[in-house]
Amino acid sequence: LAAQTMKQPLEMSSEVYDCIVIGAGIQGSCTAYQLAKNKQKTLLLEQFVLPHSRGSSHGQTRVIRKTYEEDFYVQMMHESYELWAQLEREAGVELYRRTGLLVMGPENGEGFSRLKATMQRHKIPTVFLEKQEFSQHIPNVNLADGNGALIDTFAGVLYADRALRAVQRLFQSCGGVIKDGEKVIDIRPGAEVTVTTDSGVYRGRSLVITAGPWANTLLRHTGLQLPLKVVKINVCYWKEEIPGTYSVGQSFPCFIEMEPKEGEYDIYGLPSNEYPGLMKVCYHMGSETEPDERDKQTDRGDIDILVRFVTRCLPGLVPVPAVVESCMYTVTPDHNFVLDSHPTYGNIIIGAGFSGHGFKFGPIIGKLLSQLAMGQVPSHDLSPFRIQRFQSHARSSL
């Protein structure tokens, strides 16, 4: 420590880990507790101290459902949900409180249509809710004019700030090792690549950046820039008028209000339970945010969005956010994960981009870059994720 605070000349660390993976957040603990569950030794670098909310995974509630138009998401889903159950008997933690998901959008829109056909492919347990029997099933939401109704019976909540712990303890369990408060502030590819923190100096066989909003910051040492653009959510939380009439305890469900016009983007919300008598309802996108300087974006034009439409479909609710927290989204052009190894050096593999929706495959996404940081075939097809897709924006930077 004393090295540490006089500033000395930085030391190399003597051993070399099999993967360094950078950024501990959901996607990042994953990864390095699948390498380490495979013997690998793994060395987890947060440049914030834990447990922090500076970035993407934490808030103690996200959605988990199988409901999406892409068939791909879909098979992904079903895998996670096996992964999610895996962790939570390893961890001995209750992670996932089913309450199933409304989702309500233009009935005879694309969107819409996209979905009630992905489901039944799959055989997703789905109930389709007619405009008459709406109100029995759902009191206290109104089911705007020309929207259908369908319901996920086996979506819920996930737990995150307890899933991330889990996971987090779960890898040092097994010998991981979790550096936090270090920054990383250089990467030298190479046979073996070296990270260069504030505090120290690593190598490691593979190295895999999951570092959220600070993907590109880090990419930049590598010559490699992506499409990614990094915005910050206001998470809203909405006082129930009566308290419990959005509650789990009631049965109330996750939802989602497809978006009715090209442009425009999903709201959802998740029944009250973290702060009892608050439900969270949200909008899916944000204003653009430099992610150290996040608390200057103060934009709140979603939030006007929200009020209107907590004012038309939730009426049990008092329509002025009781608490507004922050959150950020890194989104690519076309809202599908970065999951790749870099196109110059085979044994960097970057996970980013999870444009908002990334948490509930955490599990899964943790062995997809588990498998390419060990030079395996992934398990799912990762053609929509490559880095390729992106040939004319992703530009050298060198």
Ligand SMILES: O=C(O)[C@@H]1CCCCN1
Contents of the next structure:
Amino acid sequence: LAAQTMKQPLEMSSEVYDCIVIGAGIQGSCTAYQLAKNKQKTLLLEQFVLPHSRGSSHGQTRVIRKTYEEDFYVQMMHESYELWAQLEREAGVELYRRTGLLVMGPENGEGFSRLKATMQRHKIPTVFLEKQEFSQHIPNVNLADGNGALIDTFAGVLYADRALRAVQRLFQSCGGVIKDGEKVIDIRPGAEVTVTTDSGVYRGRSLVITAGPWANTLLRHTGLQLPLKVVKINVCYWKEEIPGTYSVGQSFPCFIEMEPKEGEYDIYGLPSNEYPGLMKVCYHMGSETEPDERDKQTDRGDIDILVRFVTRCLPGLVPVPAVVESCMYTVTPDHNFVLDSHPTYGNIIIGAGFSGHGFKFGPIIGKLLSQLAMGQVPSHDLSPFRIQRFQSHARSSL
Ligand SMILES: Cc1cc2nc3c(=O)[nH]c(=O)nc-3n(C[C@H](O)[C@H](O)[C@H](O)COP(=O)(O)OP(=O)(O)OC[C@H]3O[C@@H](n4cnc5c(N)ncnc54)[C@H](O)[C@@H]3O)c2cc1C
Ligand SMILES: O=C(O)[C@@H]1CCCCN1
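Show the form predicted together with the named molecule, please, the one above being the form predicted alone.
Then the entire complex follows, led off by the chain already shown.
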């Protein structure tokens, strides 16, 4: 009996991978695919059995847009759109549906003005709507007094779950190995990084950590902690009084309401599509949570804000959420991503802190992290995403 219950030592695989990627969310899966495409022998490790709904990449839809205030995001999105189209061709599935994105925000506010200026500077196809023509273009939406409105005409919806599956399949078809249901429990840095899971030991010449809400849990093994806040998002679906009013079929766009009230975060919505008769409208922030105990977080303050917004602005919806699902954001202090090598170990690459807006960048982030892992010069300027910025932030606030 004693022999039966005795734990076997974990076996070290004789194989040395060019790269090991931890975390098979959208960022890790896209990175692994780029590496395999570049003939790198790549292992993708995932703690849960795939597919799962415990991280940040599950659910049927995400917004894709170029509507950003910052030039660097617009520049990355130019290429990301091309890479999504390439993925659609390679996988033979539709991943993007063009719907347009309506942005409403305080007309003379800083954020909305900056957004308008960036759109014009980059010549993004945009329609600027005057107050008096708004309801003719966008029926069943009340534009708040003092708000301006614009439409990014190439924005739309990404089919998220389908995209994740497609990328993982493409990775495997290039010879990549996925081991799911294997949780990484230790990382030993070195010229060859040793990664221990609950069922095996693996070695890689480089390591990419794309662990979403668990980034800091893993980084602890490397002596690094980032200022990341994990929040639970209540993903709310609202019933249409008349089914189809806000649907993709009726060409209703995605929308963002910037800063609905001073001190509040954005509210955004996607046309009804995945659940016929239900429209997704969410608050762009949530309450802090432990990633392993997400559903212990039961704060509904965000839902109260949404009920007020829906009542005021979307009169064709029943102002009580009909379905509430859960997801998590991993938020940095400036809401910009972390895309960098580890400050001490150059062959450990980190993709983290996607702050609730990273899905649309998946393919370009995959390309950039794979370039870092292969020791190449990244093809976009990564200075806004450096870990170093947090140190100067801390110092300047002293
Ligand atoms: C409600 C909601 C709405 C959003 N809307 C949009 C949108 O409209 N547009 C947009 O662009 N973005 C949007 N986002 C953001 C986007 O979905 C995320 O930025 C993106 O999914 C982050 O992906 P990730 O791969 O970093 O994280 P994750 O998907 O969480 O992947 C990390 C993976 O690492 C695994 N892992 C962690 N620890 C270990 C370990 N020890 N061993 C093995 N595996 C491990 C996890 O299980 C997980 O699968 C939204 C997010 C949410 C939650
Ligand atoms: O990334 C996006 O586009 C969505 C909508 C706006 C808020 C963040 N999430």
